[in-house]
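Just the one chain here, laid out as structure tokens, in the form predicted on its own.
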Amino acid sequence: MIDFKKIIAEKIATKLDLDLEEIKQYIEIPPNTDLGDYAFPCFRLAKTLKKSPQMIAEELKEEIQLDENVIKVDIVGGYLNFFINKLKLTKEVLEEINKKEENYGSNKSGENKTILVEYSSPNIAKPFHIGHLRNTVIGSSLYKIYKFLGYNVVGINHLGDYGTQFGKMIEGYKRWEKEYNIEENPIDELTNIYVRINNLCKEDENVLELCRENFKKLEDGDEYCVEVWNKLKDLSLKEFQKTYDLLGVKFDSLKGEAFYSDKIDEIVEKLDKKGILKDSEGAKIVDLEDKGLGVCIIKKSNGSTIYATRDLAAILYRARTYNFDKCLYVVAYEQNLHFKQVFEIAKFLDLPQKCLDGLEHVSYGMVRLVTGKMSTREGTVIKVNELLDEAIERAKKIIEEKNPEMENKEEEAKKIGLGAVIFNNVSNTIIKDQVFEWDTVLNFNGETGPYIQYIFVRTKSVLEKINNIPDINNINFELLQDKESQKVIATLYNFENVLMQVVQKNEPSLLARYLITLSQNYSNFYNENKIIDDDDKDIQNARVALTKAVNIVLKQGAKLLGIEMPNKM
């Protein structure tokens, strides 16, 4: 499809001693597009030309040569305002999405790159809570968005199955495991261990020693801490299991930290012989003070080792099997340092430059409830499992009050819960820690999953009124030349640089808020104008194309953020 902002760079560089990238990137979008369709601002260039940026752009404007692309050019205040030819806009972008339908905005930008993205990892036999949610719901939607762009992706569920707290369990179990029904209610069961065990260890300094000792036992192979380990193990992925089903989360690798454990010790001899391991109170450890990041242990005086150990593990591992582009870690900003720490001891692994440069910590913020901060010690948080039932059920009420007659009540009902909560996780900068309200969560009004979907619906229903959907070659685009038509063909046009946009940052809340973009723009367009209208076959047959072309847009928009479209609503 025409890239008109390329053309408007193009333009302008064949005045300017500037890259084309470099002129494309400080090309924007105007608020009000009464000023034009793109804009570029000449303040850069003020100090480097010893101009001012109207001169500037009075000079630029008098040198670019208008043409079938560009049918305009403004000054304002110093931008550079280009009007863009609408008529080809339009049938650019109509054309484009009926040819490649839930294919357009893909590209093969990503064509032989390999992209690992780690994401959900939670800790077996503990309960999978909304924070984990947040965590598995982001990594899905990069995972998906990097593929659609023709990336090679690997998802990777990096699960929490090794550690102290695997000593805690051990002794746990081995004290009460007859007092609890593991098999029948395990994540729940396996949780009230876990709390106890906390407590005691607490109380008695010795029973917190003993733990410790199991944990060093499961790393030695001990027969029997083994066998509890697997057992916790299998239960929980189980457990996990039924709730990546119900969200439609997979994964192409569940190797967890375990994995890496016989791999620690070519760690070790690799950052001895570097001469960067210290020895410390009969530890082993790496000082990073000198880049203000620290010390990082990596091995314990017991000879035990910790989470960081294993990650450089994984990151060898990693870079020797899949020679990766990016190697993305969806994790909670809570665990920033961590990662410098890693990254910059990575840098003594002998790996190739391109997979160092990869590595990087997709930072997200925590959720907390309005009492404060989860805790699995504590028994304080609360279940992904439950929280999905309740938002099922409460769209299931809705639906009960607004459209009691409606087919397949639980089905769709499961389609807009579900998309609620997906979409509460991803529709803000996901920086921002977030505090997990119900009314919040399942707010079926607003900027919302919901009212996506509910915006789908309607595109769907008009759709459905048509006895045959037009043929595309026989629409008169200049029937869509009225300022909402218009706004939605300039949403659609912008599809494939958010998705562009997502990548680079890492950032699916821009793909969330370009669908609420688009939504709203659509809803405007649709109040405005009449779309089915016997009297007038050419408009109707225009508007119906632009109606089609939202609705392949919405459905594979919300299809890369994971929530699924609703027949009816």
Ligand code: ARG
Contents of the next structure:
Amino acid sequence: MIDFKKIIAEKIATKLDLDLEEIKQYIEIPPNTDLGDYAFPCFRLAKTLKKSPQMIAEELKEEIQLDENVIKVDIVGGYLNFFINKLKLTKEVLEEINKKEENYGSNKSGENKTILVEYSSPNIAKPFHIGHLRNTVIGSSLYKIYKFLGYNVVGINHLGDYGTQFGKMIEGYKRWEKEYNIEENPIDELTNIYVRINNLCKEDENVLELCRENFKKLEDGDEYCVEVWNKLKDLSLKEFQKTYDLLGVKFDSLKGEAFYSDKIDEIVEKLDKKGILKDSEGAKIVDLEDKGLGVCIIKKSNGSTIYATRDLAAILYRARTYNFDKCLYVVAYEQNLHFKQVFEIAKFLDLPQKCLDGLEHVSYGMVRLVTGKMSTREGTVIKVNELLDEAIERAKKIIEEKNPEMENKEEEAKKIGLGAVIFNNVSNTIIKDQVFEWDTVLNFNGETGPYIQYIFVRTKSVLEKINNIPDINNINFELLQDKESQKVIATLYNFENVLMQVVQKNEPSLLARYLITLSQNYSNFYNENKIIDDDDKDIQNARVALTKAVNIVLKQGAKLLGIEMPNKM
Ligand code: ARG
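Having displayed the form predicted on its own, please output the structure of the form predicted together with arginine (ARG).
Let us now look at the entire complex, which starts with that chain.
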């Protein structure tokens, strides 16, 4: 599609003999479109050109040729403001959406690049709580967006299936298996066992020692320990899968920490060869104090491996298997230090430079309840399955009140309830903590998932009222030059650009905000304009064409976040 920004950048760059990409980066979209569609901040060049921004603006304005794309140039302050040909824009956007449909906005910018996205990664035998939900939702949407932009993407679930806590689980299981109803209610019962054995460990050092030995035995392949561990893993995975199915979340690779257990020696050897391993009370460590990153244990004194070492082995394995351009870790900011340490030590693993440069921790904030932080001990953890069920239940109740005659209530309630929860998890800048509050999340009029769904349903019912959707070749685009229509057009035009920014910043909230803007702009258009108009078919056709474009982009945009659209609301 026509790239107005590039056209403008070319006009500026050739006049000044400057780098096109650099100029393109400087071009902004003015907050008030009355002032122009694009703005070039001339102060950016003041230093290079040794002139005042005002002078640069004036000289540039003299030189810039107007044409069928750029129809006017204005100076405001130190800015050069450009007005583009709106009629051409309207035609381009609507024709492109009509042609590409759900592929509108996709491109091949990621061709030949491999991105690993690691997300979800819950710990087995523990509840899947709303913190894990957030990273599952964020990671899954990054996965989809990278794919849409042509990248080769691998979704990885790095299950927490190893570590001393499994030594404890095995000990508890061995002692009390018969007292618990594990088959029926695995996660809850395993959690109960875990709490009980933990308490016992606190009272009795000897039990704690047995647990440590269990983990060592597990690593060494002891038959009983491996058997129990496999059982815990299978039961947990079955539970997690229910959540993934409900959310439509998929992975290409499900390799837990345990997978890397036999790949640790190579890491230890490599680090040793580089001379960075130190002995410390029998353990092997890397000292990162001079980098301000403390000390990282690589191997414990009893020979057991730890979380960080398994991550190092995973990096080496992934570099060899995928030769990745980027490896993203969608993990809470509580693990910032961990990833800084691991990425620092990874410099000693002889990885290809591009893999090393491609390691990135996509850090996200915690989910809090209005009542404060969740705590397992105080029983304030919200389990994801319960939360999702409740969201669906609440959506059903709202439907019963508003539209009791609705068809397929169950299905629609599911889409609305899940849509609300998913949107809530991606709507804020991901590093920010998120507060969870039912009324806000399910509000049909706030900046929520159900609001976007509601506007989508509106577009759908407009399209259903028309028997023949007009042919795009018969649309008079002159009839869409009013302010409200133009706001919608400009937003539709921006879709691909927003997706590019999402992957540049690993920030799916930009797409969430975009969908809110598109919905609001369409809502204003809808309120200001009569769409179905028997007296003026040309106007009707033009507005229906716009409605259809919004319908397509809302649906695809939501899908990239993991949200499905209902048919009715
Ligand atoms: N299982 C860990 C947790 O729940 C998250 C794993 C993150 N990924 C990693 N490669 N360390 O806290």
